[in-house]
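There is one chain below, alone, in structure tokens, taken in the form predicted on its own.
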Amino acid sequence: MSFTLHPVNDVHRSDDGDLVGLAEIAELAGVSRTVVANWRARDPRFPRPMVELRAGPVFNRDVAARYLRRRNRHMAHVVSTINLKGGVGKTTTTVGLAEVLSADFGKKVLVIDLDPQTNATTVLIGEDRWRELNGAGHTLVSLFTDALRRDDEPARFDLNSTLQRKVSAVTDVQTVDLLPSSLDLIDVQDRLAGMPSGRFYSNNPTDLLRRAVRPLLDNYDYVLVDCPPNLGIVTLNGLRISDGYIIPTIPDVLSTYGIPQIQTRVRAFADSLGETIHELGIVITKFREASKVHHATLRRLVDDENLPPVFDTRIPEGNAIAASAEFSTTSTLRQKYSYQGGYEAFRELAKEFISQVEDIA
């Protein structure tokens, strides 16, 4: 169902914002009162009532609001993975997440491979498999290559042959899918800022994914975007579908400067559609437990109160890990990520993700 939010006038006004009730929130969905009822006896991301009264339950208005807004969209959990500086784990913390929310907490999880080193794509599928589906014009470079096509020719895109089923090398590993990416992006995200307005100007170069992949959504309880180090169009791409993002970050200062930056343009982007998307938390990786330099940021990081939380669970360095991004075929996780706390971090890490992730549903 599609609706569409109209405002409300007769509301009251409390220390914790506007207060509403059923029929407050049927009239914001544009929907009946039987609707909202059904909504929350069956959906468990419901909002909670503040209080239960004689007349009925009362709603924070801000919170039924963010509700109605993610119904419209999706019914998945949209998070982007992004880091100004490369090889700081971002693509390993991804793929990690993936693969632990699917063989140890049962969810369905789609992973959106964004950024043109195709690191998630060939974790999760092999170099062979890439090279057939990059040949094929099976990569989400099609998407976008094909929003600057002329008129007169076809289009190349096909969701349902780029998506990629029942992907990862870990036996245990069942309900991840992917779409893959090219290194071919590199080439195209210059020129989708001078792709055709089309008519009316209904083309908006940072909706392509939001567009080709909405009748998706709704199949996972997870996706997981993985975007390219920078913050051009297509991480804002990743962006638009996004409820929030997370920044994995070695604690150092090289890979930690770009985070206020990072913020910034998030929120000014998420302000011009009239948006949120959350500043889930900063994912210490590669951690050196002995290096006073990881301690020291760690602290700065955490208490800078002007930057995203930190997340309490921190990925170590290793070589299992540094192993993982290789397609190599193993029975469970324990053994992809080793027996020394790697698998025991990303498990950890995967718990605290899905509790920030479920505050802010």
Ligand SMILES: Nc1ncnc2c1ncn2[C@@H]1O[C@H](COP(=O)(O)OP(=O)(O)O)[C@@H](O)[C@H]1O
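Positions refer to the first chain, counted from 1. By rigid core we mean the largest C-alpha set that fits within 1.5 Å across both forms. Keep in mind that this is a model prediction, so the values were computed, not measured. First, how it differs from the form predicted in complex with the named molecule.
- Remark: with the core as the superposition reference, the CA shift of T297 between these two forms stays below 2 Å.
- Comparing the forms between these two forms, the C-alpha position of P308 differs by less than 2 angstroms, with the core used for superposition.
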Contents of the next structure:
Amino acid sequence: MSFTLHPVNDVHRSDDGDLVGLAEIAELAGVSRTVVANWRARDPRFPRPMVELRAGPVFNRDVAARYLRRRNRHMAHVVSTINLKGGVGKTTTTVGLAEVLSADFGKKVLVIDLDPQTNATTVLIGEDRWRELNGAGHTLVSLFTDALRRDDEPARFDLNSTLQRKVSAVTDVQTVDLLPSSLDLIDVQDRLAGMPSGRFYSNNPTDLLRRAVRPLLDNYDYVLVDCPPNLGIVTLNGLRISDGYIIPTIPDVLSTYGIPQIQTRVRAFADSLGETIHELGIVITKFREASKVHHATLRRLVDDENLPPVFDTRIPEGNAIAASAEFSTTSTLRQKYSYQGGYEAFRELAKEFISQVEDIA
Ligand SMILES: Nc1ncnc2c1ncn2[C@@H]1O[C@H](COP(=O)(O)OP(=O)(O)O)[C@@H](O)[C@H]1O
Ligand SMILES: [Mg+2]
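Can you return the structure of this protein in the form predicted in complex with the named molecule rather than the form predicted on its own?
Below, the chain from earlier opens the complete complex, with every other chain and molecule after it.
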């Protein structure tokens, strides 16, 4: 086989117009070349090149155009919330963002609770409803236990009855849905880790969530995944569907300690998939304006170029935010997160978050 090695632009200008490179695809789509390179890196539907030239890959124009038409259909932005430490505001940040994205920015949001602590679940639907769902097996735990069942046992997970629609006790929040967690996930996490390798192969344990929620994801603008404070198999399931992740942290030594490990591990996982999982940024939580330690740690985080960027917006420590962990009805987010800066902080954070996430899309 032999190819004539034109630079891509010449190929594009050739009479038949049948071949295009990344630059032409970018032009067709009206986006930058970097964006197209990102699609190519992350989107399994991206067409395969007919040939790789030194100038770059070359695609069939029709195939590329068909891909772009398909791509124009809506795609969700999926973001995981991770920190190896508990109590640093992961759940508060996930739920706060979800509610503000919905009520103030008109976004449709799915919260996926992967933490056995089930805090996001109980904040959004209350303990009573969680207990009912858990009793009926309508939590994400069923998805994972199905992977562990014997071949003669029936599958239990049912996406439709597990999906909780229009959750949140805030009246203004009308477009947040939830896939609830269960305390039983702790046990399942250990059993998944012990799955024999033969079963691993046929039933990839980090791909369970992706396969289950695939039909659902693109109904949403944003999907926020609240991960447990470790990098085990359940967290990897969250990362598997994520375009990026955020790291909420209290600006103190212990809470920020594990950030480099998270970066290394997530990069290795993304590399193993041949994809990019973007480091969207560190979110400063429970910030105390009067604390020297908080200011010093914040400076260190901002100055360290190896760490992910730090969001400008800091979530202040506040009683109303602490109380927001309870499932009790309020009509507005301002009432839930207080008039003393809590609500404004989440709204500002959401603005930054949207621009960060849409940047990588
Ligand atoms: N900005 C804040 N001000 C005051 N309390 C907060 C704030 N953020 C979180 N909390 C409280 O701290 C505790 C841990 O927060 P949470 O979001 O559950 O952390 P994680 O999910 O990382 O374990 C909860 O009781 C929560 O209500
Ligand atoms: Mg939590």
